[in-house]
Amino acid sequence: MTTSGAADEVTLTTRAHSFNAAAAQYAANRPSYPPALFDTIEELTGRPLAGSRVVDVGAGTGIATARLHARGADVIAVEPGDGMAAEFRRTLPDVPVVRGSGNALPLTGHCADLITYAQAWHWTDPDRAVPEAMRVLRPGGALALWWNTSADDVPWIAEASARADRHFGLDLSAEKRDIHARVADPTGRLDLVRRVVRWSRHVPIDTHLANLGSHSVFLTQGAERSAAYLAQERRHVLEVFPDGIVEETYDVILLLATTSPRPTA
């Protein structure tokens, strides 16, 4: 991933490792993703996943991986954190997952139909990733990156979001849409198509904030420092939701790409 600096090396490296040692409280409370948006892949790609050859890389506690799974796609996954690979495994055992990255793929050339990055990207050098890809899927195949992201124009989310960022410092916003300018193409060998897909979910008030609490911005300033903001998130959400179940409302942003088909004789 291209950074401005070691030092900013040195915080992306720390933000990745951070999952493994939450593995558990990621796999509890991380919300997955709607039907629609893997209607929207087989809409884009021209072909049901029941059948293809997927591969889901950076594919964490297999949240992503599951609902490929069920669709019946042949999923193999790709995971380099041991804590989530083992998390993975306890949820997943009849998925096989090994050990690597979207920087240097585990697998043979041209075995899969599918690749899948379930928010995960992001943390791939894509000048290694691209090609990596393009080794391993068919021709034909696709590449389709995604991610749930609060939606911001919700005005309690834009609340929570602007608080987060006040308390840590930070603009999470702004990384936020970083994160989606980071997937421009160094290699100019993908046009990648994007859709969005807006969907929500209910939960308990403590999977809203077991899930905040799982975001590498969180595991990585401190526990003391965490536990005051979610403890005063606490009271603002039960303002929005005084009965306590929280309405968190997404948009998943997919990028997908095509590669071409092998050209006939």
Ligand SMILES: C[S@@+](CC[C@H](N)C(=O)[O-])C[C@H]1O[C@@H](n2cnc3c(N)ncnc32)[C@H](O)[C@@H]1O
The other form holds:
Amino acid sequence: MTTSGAADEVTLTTRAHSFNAAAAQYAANRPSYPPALFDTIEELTGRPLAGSRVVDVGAGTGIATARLHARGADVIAVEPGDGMAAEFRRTLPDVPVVRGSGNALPLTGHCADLITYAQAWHWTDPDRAVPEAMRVLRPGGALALWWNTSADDVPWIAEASARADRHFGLDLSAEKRDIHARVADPTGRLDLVRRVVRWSRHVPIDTHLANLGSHSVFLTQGAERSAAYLAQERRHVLEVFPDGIVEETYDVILLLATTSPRPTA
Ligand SMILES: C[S@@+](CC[C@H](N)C(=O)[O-])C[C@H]1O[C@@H](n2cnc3c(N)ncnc32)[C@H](O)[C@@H]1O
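Could you drop in the structure for the form predicted in complex with the ligand? We only have the form predicted on its own so far.
Below: every chain and molecule of the assembly, starting with the one above.
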């Protein structure tokens, strides 16, 4: 990710690696992705996932990989982190995962029909990750980037986002809202199509809070500060969902680019 200075770089690197210590919490509580997302990818690429050679980069514990695999894709996962890769192997022992970064993919050229980044593109340096994706995709292949973003037009979600901003003194709402626009493609080489897929899930309050706590911003804020925030959040959210079952609503922001069908030099 391009940053303005060395201090920012340290913070981003710390955040990018923070998931490793919380991989089991991540796997158990983070939301997955809805079938409509994968239908949209098939529609935009004009090709079924079944039988496609897919590279899922920044695969983490395998939440997106599992969905791609279930759709019949022939998936290879790429993941830089120890803890996340170990959790991946526990969850998906039959799917290959190789250690590496999107900035330098450990794969041969033109080997993939589709490269996916679920919630992970913003941890790369796109000036390096775009040419790497172009190298690894076959001519006419596609790069799909997506993020589950919380639906801030839902009043209780907007209020919760504002509380998090106040508690941590950060502008997390803007960070989440703009992430895909800020970091997508500074090279200008990709012709990205944008789609939004709304979905929701109903989860117990403990899952909701553990999901919040698995985000890099909380993982790097210190246990005490995060615990205080989560205790306060439990009270607020239970006022909206007194039975303890929380409806989380997400907009998946999908950006997809198809490469030229002619081989590039
Ligand atoms: C928010 S998690 C997303 C995991 C998974 N794709 C999912 O949908 O749950 C971000 C992942 O990106 C990985 N990551 C960090 N830096 C990366 C990089 N330069 N290239 C690829 N992945 C990276 C992290 O280790 C982490 O597993």
